[in-house]
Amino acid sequence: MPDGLFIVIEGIDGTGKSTQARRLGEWFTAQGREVVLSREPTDGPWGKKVRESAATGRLSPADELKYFLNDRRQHVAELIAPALAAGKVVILDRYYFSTMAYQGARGFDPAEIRRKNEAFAPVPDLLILMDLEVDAALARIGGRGDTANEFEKRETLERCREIFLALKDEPFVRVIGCQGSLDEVARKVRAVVDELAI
């Protein structure tokens, strides 16, 4: 049973970390490897709570962090670790360091949301981090027909990149400039794979 590998999308809204994970997902498949394609927060009951309190006013903090820890939980024991143990690739639309970032943004010490996670989550081979300045993140975000709900304010997205970008000079992880077209993209997302020598 080969290794199995553990990659990670994250950046602020609007940098395409969904297209990207579903056609790096398309290209594992097509090299043969069974794929996992999952994102945070999940469609779980905790999940869902948190999706649902984006549209309608925010949790307070503590309430919110509480969620996110909750659904990461169930998602790890239930999908990410077995998946891995089995040998297939996982792939993941947003993680715990988006909780670093946004519940971050909300006055909460990255660090210790870190370790918090960190003692259930196992970290990925490969976090690859989506940048972009935050006007043309809005501008995307304007562009697909979407308002900004209440994680996207110019604001909270200004320091969650900050907290993503304090990230960069980690072993495991690769920072992608996510201007140009979709395949501009997905060439550098390839290219930074490739260097795990899958």
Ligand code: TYD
The other form holds:
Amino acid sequence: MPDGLFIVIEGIDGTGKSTQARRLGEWFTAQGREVVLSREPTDGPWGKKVRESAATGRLSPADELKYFLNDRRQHVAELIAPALAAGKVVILDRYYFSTMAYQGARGFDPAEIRRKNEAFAPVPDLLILMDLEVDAALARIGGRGDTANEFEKRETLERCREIFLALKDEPFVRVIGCQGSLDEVARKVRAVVDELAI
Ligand code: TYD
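Right, the form predicted on its own is done; let's see the coordinates for the form predicted in complex with this ligand.
First the chain shown before, then all remaining chains and molecules of the complex.
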């Protein structure tokens, strides 16, 4: 059984990760590969709790971090590790780099978050960092930064982007500028995937 291929797509909200993850999955399927497309937070019990907290009031920083880690532990054990062991292509929309960025922006040390995750979560073969200026990302998601809440969101996303970009020199990381059309960005995604020579 060949080893699977593990690709993660990350970036701040509004960069178009989900669309590109789906398109990349379709491309691999057309190549005859078996694809598992997934996302975090998952639809499992822990992921549901963090999603619900967006509407019902945000969790404490410590609980939020704990819930994301629990969600990921389950995701790795039940879906990611078995799919990779079966030789499938696993494509994730967000993974532990989002915890480094978002919970890092809430005050935790990104390096410490990374260490905790890499104790149980496999490092991907390729991390595609979808990069976009925060203003452009906010324009896409419809928040202009005028209200206090949106201002806070802007500050948070600036910090998240910084933490993501600090990963840019790691050997498994490729940064893609996401200003262009969906097709342009998809071509850039394909180009970095082709580099993997699969
Ligand atoms: P998102 O991918 O935007 O989900 P949806 O499009 O379904 O709303 O993820 C929801 C939010 O969760 C997003 O703002 C980033 C955040 N998040 C974290 O704070 N930590 C994490 O570890 C993950 C995976 C996501």
